[in-house]
Structures are given as structure tokens and as C-alpha cells.
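In the block that follows, a single chain appears as C-alpha cells, in the form predicted together with the partner chain.
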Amino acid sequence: MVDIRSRNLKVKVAQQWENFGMLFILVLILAIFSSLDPNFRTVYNFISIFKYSTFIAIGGIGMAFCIMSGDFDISVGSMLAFVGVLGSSFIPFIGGVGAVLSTIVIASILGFINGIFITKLRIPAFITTLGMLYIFRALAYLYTSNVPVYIENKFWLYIGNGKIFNINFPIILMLICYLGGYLLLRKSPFGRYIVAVGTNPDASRLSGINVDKVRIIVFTLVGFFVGISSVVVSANLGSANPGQLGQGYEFQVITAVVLGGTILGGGNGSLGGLFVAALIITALKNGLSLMQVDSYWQDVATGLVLIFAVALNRIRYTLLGQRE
């Protein structure tokens, strides 16, 4: 009896950790910084943490799908820069709305090309996207002759800086993206295919899922969300700089996805976890910056939180008596 009860307790703790573990870490971080620094606990600052978490959070949705399906895309930072400079340069010809839409479409096409290379030419995703990491960045340099594109279009700038009822537009955009991502992952058959392909591609193939098609669509979605992020980031900066846009973005996004509880080997994952993880990363950097901690120590802190969170996830599996 006692044994079963304690086992039940373990299972409960583990399940609750799965659902609320990241939220707990976020609340902990917010509480610590709020008690240490009065400048941290202002409404303005909380809103700005939300606003800046959108960079990682939106791009992370596609990456979460990608990692769940057992793949990887490290070209997202360069892709963000390339579509940013390309799309923003269209503004004089097709206007703000057209340029924003074409940025997202071009990014989706680039993602689609990644998917084709990976599935049809059978080049591993890591190699393909590593190659694309160089190619997209170089194309961004070549296209602009290394001169940044300055963005003055009102519509484009609004996407990164506008407000609706005092809520920053990127936050609203992020919520819409998450709603879409959630519906796709949990309420559509396609979401189940992603998880199935990530868990066991061979079994998925045998059960009649068109694995290649799923993977191509996943890479297209990565591009789609990178396109949206690209507009948000470049609008926030007021320019698209081929050399500096999206530097290190791939690792920030992958960090958020992994911190959010998605397993690197593929399989199930959590968009809610990703969302909270993006907030954790941003809040951590914001808090440490406010407290004047050296920026290199901030990276140390982000690294430690990542390792710590993944270690806690392992404890969860130990409690459940499962293997990953």
C-alpha cells in the first residue's frame, strides 16, 4: 500500500512538474529579480520583457515543430537576415503590406527548399541547414552590398513598435501565432503526424503517413515563423542589417525550445513550455542587465539555467521510472 501511495505521489509530482515546472522557474526568476531590484518590478519592464521575448518565441514555434519531428534547422538566423533585407528592400516598389507579406512568403519558400534538399536529396538536416546558414548570410551581404536597409515604412515599423490598447503589437502577434500553433499541433491530424514522425519515422511510414511531406511542411513552417520574426525584429531595429540581423538567433531559439521541454531526439513537446522558456531567457537577461551584471556572465547564467532545467526534466523521468 505504502509503496503504491508513494509511487502515486511521485507520479503526481512528475506530472505537475511536466505541466508547471518551467512556469515555476519563471516565477522564481521574476520573484528573485523583483525583490532585488525595484526597477525590475515595474509594469513598463514586465511589458518590455514580454515584448522582447517575442523575437525568440515566434521563431521558436517553427523550430519546436522541427525538433518534435526529429529534425533540426540551424539556418534560421541567416534566413532571418536574408529575408529581412530582401523583404524590406521591396517597400518602395510594393508598399509596406506587400513587403511584409512577401517577406513571410519568401521565408516559407526558403524553408520549403530546405525541406526538399533534406527529404528528396536525402542530405541530413544538420548538413543542409549548416550549408544554408552560410549561403543565406552571404546572399544577404551580396544583395545589399553590405549596406543596411533603413526602414521608414509605417506599416512595417508598426509590426515591431505599434500598440493596441497600450499592448505592444508584437505581443498580440505572438499570441495569435501561438493560438495557430496550438491548433495545428493539438487539434489537427497534422500535429499528430509531426509527433508520430518524430517518435518513429519508420512506424509512421508503415502506418501510411507521408513522412517526406510532413517533414517538408515542417521546414516550410520554420521558414514561415522566421519570416514573421524577421519583420518584428527589423521593425524594432528600424533597419535590416545583413551582417548583424539574427546573429546567434538559431541558438537562442533552440535553447528556448529545449528549455521548454521539447526533447532533442524528436517526439512530443510543448508550445506552452516554449513560450514560458522564451520569457525565462528574456527575463533573465533583462534582470541581470538591470543589475549591471557583465554581459558574459549573463550568457553563463543562461547556460546554467538551460543545463539545470534539462537536469530537472531527467529527475522527472526518474520519478516516473521511465526512460526518455
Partner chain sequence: MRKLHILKLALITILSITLVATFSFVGCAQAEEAVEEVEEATEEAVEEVEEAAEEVEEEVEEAAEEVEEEAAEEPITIGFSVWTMEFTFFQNVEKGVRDACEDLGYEYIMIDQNADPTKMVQDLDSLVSQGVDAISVTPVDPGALGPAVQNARDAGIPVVCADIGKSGPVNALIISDNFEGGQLAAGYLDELLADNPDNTYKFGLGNLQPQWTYARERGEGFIDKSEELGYEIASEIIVDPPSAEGGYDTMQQIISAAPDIVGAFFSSGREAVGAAQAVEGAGEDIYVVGYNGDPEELQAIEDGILAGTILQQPYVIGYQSVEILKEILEEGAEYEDEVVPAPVKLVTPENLEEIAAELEERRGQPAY
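Would you mind giving the form predicted alone, to go alongside the form predicted together with the partner chain above?
Below you will find a single chain and nothing else.
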């Protein structure tokens, strides 16, 4: 009887943490920095945190699909830089709308190439995306001769800085992306295929699922959302710098996905906690920046959050009596 009560208590704790744990951490971080620095608790700063978390959250949608399918992509930061400088350089020739669409299409193609290398050439995802991390960044340097591409096109800049009914457009764009991601993951057969492949690729193959096709589409979706994120962040900055754009982005995105509840082993995950996790990471970096903490220590904090996120997932699944 005692064992049953103990088991029920553990399950209840795990479920409550799954539902409200990320919100608790976010509120705690906001409260701590608000008490330490009055500049942190201004309405303007809170809006900025919300706005600047969108490019992590948008990129996290594709990464969540990727991790759920049992893979991951560490080339997204360099990909973001490469497509950013490439697409923005097209503005004088094809205009802002064409350049934005080109950026998203090129990023999707690069994600597709990653998927082909991984599935058809049987190169592990870690090796493929690690190599592409260097290749994309080098191509960005070579294409621009390490000179930033400054953006003056109104349409491109509007994506990162515009407003609709006094709501920042990046937030609206993020909500649209989340709606699409949710419908794809929870309301379509393809979403079930992603989870099935991540849970057991061999069983999925035997059940008739084209595992390679699913993985290729997933990596293409990673590129698609990275392309959108590249436009958003370069519009915020007003330029696409091949050396600075996307630096550390891959780890921020992976941290947000894992902190949001997606399991690194694949087969399980959610988009629900992803945005809250992106807010946590952005608020943490924002608070540390306002307190003039060295950027290297900010990277240390991000790394600790990633380790903490993995530990939390492990504890939660232990309480549920499940394997990750």
C-alpha cells in the first residue's frame, strides 16, 4: 500500500513538473534578476526578451522534430549565417520579398543535403552536421570576404522589427510557425512517423514507414525554420555578419528543445515547453548582460542550463518509471 502511494506521488510530481516546471523556472529567473537590477524589470526589457527569444524558438521547432526522430543537427548556427549573408546579398537584384523567400528555400535545400548525406551515404548525423558546421561558416566567410552585408530593404527589416496591432511581427511569425509545427506533429500522419522513427527505426521500417524519407524531410524542415530564423535575427541586427551571425545558435536551440521536454534519445517530445525554454535562455542572457557579466560566463551559464535540462528529463522519467 505504501509502495502504491509512493508511486502515485512520484507520478503526480513528475506530471506537475511537466506541466508547470518550466514556468516556475522562468518566473524564478525573472524574479531574481528583477530584484538585482531595476533595468531588468522594465516593460521595454520584458518585451525585448519576448521578441529576441523568437529566433531561438522558431529554429527550435525544426530541431525538436530532428531530435524526436532520433537525430540532431549542430550545423544550424553556421547554416543561419551562410543563408543570411547569401539571401541578404540578393536584395539589390530580386528585391526584399524574393530575397527572403530565397533565404528560406536555400536553407531548406541545405537541410535536404544534410538529410541525403545521413540517409543515403550512411554518414552519422553528428559527423555530417559537424562537417557542415565548418563548411557553411567557411562559405559565409568566402562569399563575403568577411565583410558584413548591411540590410536596408524595408520588407526584410519589417520581419524583424515591424508591428501589427502593436504586436511585434517576429512574435506573430513565431506563433504562425508554432501553429504549423503543432498541426504537423500532432494532427498529421507524418508527425506520428517522426515519433515512431525516433522510438524504434527498425520497427518503423518493418511497419511500412519509409524511414529514410522521414529523416530527409525532417532535416529539410530544420533548414526551413533556420531560414526563417536567419531573416528574423539579421533584420533585428540590420546586417548579416558572417563571423557573428549564428555563433552558438546550435547550442541555444538544442538547450531550448531539451529544456522544453524533448528527449535526446528521440521518440518523445513536445513543442509546448519549447517557447518557455527559449524565454528562459533569453532572459538568462539578458539579465547577465545587464549585470555586465562577461560573455564567456554567459556561455558557461548556457552550458549549465543544458546539463540541468538533461538531468531534469532523466529525473522526470525516473519518477514515471519510464526509460528515456
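Numbering follows the first chain given and starts at 1. This is a predicted model, so every value here is computed, not measured. Under this definition, the rigid core comprises the largest set of C-alpha atoms superposing within 1.5 Å between the forms.
Engineer: Residue 264: after superposing the rigid core, is there a C-alpha shift of 2 Å or more between the two forms?
Structural biologist: No, because once the rigid core is superposed, the C-alpha of residue 264 moves less than 2 Å between the two forms.
Engineer: Please indicate how large the rotation of the smaller rigid part is between the two forms, in whole degrees.
Structural biologist: About the larger part, the smaller one turns by 14 degrees.
Engineer: Relative to the superposed core, report the C-alpha shift of residue 28 between the two forms in angstrom.
Structural biologist: Its C-alpha position differs by 3.7 Å.
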